[in-house]
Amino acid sequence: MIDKTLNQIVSKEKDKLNNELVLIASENYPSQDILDLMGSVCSVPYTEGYPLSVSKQGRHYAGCEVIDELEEYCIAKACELFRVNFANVQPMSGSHANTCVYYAFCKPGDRTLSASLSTMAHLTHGSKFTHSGRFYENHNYELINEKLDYDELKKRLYEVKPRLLITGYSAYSHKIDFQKIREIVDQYNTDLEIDTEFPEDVAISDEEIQKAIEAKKCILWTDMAHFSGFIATHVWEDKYDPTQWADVVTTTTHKTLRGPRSAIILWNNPDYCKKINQAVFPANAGGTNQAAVAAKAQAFIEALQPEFKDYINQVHTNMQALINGIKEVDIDHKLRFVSGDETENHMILIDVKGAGITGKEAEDMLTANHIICNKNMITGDIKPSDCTGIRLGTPAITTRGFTEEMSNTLGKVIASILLKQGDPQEITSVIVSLLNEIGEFYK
């Protein structure tokens, strides 16, 4: 029997989820099937290593025959969903998957190039507070007019000469042209090969020369954790699909993919298989929780269904409707949409300084009304605690059944709260009405 206190805590969390409107762009509501698999008996076996189809070393413990079948099935579904050749489904989180990419392609002290944390990047893209900034020499490319500028990225690539170019975002409302970035990196690597010189008085074989050049070339890595649902459904043009252009791709399996809180690594080049798989195990993991692998497989299967594409399109429609609702109330433009007031994905970043509040104050004001978002840094902010932005996303409310009209109404409510306009009782009444309309998600 479950401990009484634990049972009460879990029940409180379920009630909270059912009675809140979650606008955190990185959160979603996985199906009950996925939650059940996360707690299944597949977590029991100790599963260090890989199936023989992945590594000739196999598992380090006996008794994994069924688990091998499970992991192979999950890999196959990940490759089918994202149309790639290879996948590692063992990482337990996005940060874990990202750590493995650094380990696979970098040595301590190598240079990396990413967007800055205050514009669009994740902590594991080189923040000094994480291993990525502590063990590697990270440099940044900045946004121009709050948009990704490919000429600026190219300039910084040639200046920094990084081993890893990190693309992807945690707080950006537009697509990225990965085909264009691939062309920039390919040209850079060609120029690097031409310009690399070796001492004439030292005997070096052609094989050694090529190996030395390959070790210097830039690896293009995309962290698509936030927008992987759009990539899984192939609703964007191919040029916006990093799985077609990046050397390696990481993604969480929650967020827009609506799966368990976990992660995977994807790639196409067979030469990278050993590097990446060994970077996961044994370098950065022991025995994997195979219950999470089962839950990931279920998420991929759900995302392969036609209705998931409808869901992803609705996520985008709802996000734009929410933005429009905010604009309809904020006629004095006190709430500024970072990177413009049109989104191409599932999120928007809002500068709240014009309303005379901080990001933390905005977060608290919305939370008091059962609307959950997160404070977020924007360009010019020095530290998260003093940030002046909030981030809003629609994956979770769309899962719960929000329509375009409901999202527009919610946008109006958000603006009314942040601008301190309207009758508080009326605002509460609208929020209650929205919650009643979607009903409970977890029974």
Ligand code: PLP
Contents of the next structure:
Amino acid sequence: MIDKTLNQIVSKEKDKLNNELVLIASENYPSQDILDLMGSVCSVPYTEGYPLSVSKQGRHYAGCEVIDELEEYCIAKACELFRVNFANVQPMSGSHANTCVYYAFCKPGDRTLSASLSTMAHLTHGSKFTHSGRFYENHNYELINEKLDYDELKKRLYEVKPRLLITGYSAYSHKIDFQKIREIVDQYNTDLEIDTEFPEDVAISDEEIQKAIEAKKCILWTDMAHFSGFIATHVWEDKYDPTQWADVVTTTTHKTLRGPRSAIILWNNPDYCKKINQAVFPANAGGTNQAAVAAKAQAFIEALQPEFKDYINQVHTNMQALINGIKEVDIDHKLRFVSGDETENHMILIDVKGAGITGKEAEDMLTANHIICNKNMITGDIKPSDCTGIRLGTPAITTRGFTEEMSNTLGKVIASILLKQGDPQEITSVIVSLLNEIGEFYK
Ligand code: PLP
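Structure of the form predicted together with ligand PLP, given the form predicted on its own:
Then the entire complex follows, led off by the chain already shown.
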């Protein structure tokens, strides 16, 4: 029997999830089937290694025949969904998957190039608070007018000469042209090959020269954790799909993809199989949790259904409707939409300074009204704790059945709360009626 205290905690969390409006852009409500698989018996066996179809070393312990079938099935579904050649489905979180990418392609001390934490990047994109900033020498490309600028990125690539170029984001409301970035990196790598000189008096074979050049070339990595739901449904033009252009792609499975809390790594080049698989096991994991692998497979199957494409389109429609609702109330433009008031994905960043409040105060004011979001750094902020922005996203409310009209209403409510306008009782009654309309998600 489950311990009484634990039962109470779980049931409190369930009530909380059912009675709040989650606008955290990185959160979603996975299906009960996914949650059930997360707690399944597949987490019991010790599964160090890979099925023989992935690595000829196979598993390190006996008894993995059934799990081999599971992992192969999950890999096949990941490849089918994202239309790639290879997938590693063992990483346990986005940060874990990202650590494996550094390990696969970099040596300690290598240079890396990413956006900065205060513009759009995740902590694992070179921040000094993580291994990625401690063990590698990270440099940044800046955004211009709060948008990714391809000329700036190219300029920094030639200045920094990184081993790893990191693209992708945690806080950005626009698509990225990965085809363009691929062209920039290809040109850079060709120039590097031409410009690399070797001393004439040292005996070095052509093969060694080629190996040395390959080791210096820039690897293009995209962390599509936030927008992988859009990529899985192929609703964006090919140039915005990193799986077609980046050397390696990582994603969490629990954000727009609506799967379990976990992650995967994707790539197309067979030359990278050994590097990436060995970077996961044995370099950065022992036996991974195969219950999560089962839950990931279920998430990929759910995302392959036509309804999931409707869901993703609705996520975007709802985000824009929510922004429009805020604008309708905020006639004095005290709330500033970072990089413009048109979102191309599931989120928006709002600079709240004009309303005379901090990001933390905005977060607290919304939480007091059962609306959950996160404070967020925006360009110019120095410390995450003193940030002046909030980030809003619609993946979770859309899963719960929010329509365009309801999202617009919620936008108006959010603006009224942050600008301290309107009757608090009226605001509460609108929130209660929105919650009643969607009902309980988890029974
Ligand atoms: N990558 C990006 C772009 C993220 O936004 C996040 C988390 O939000 C992560 C990686 C880390 O994922 P996890 O929390 O699963 O470690």
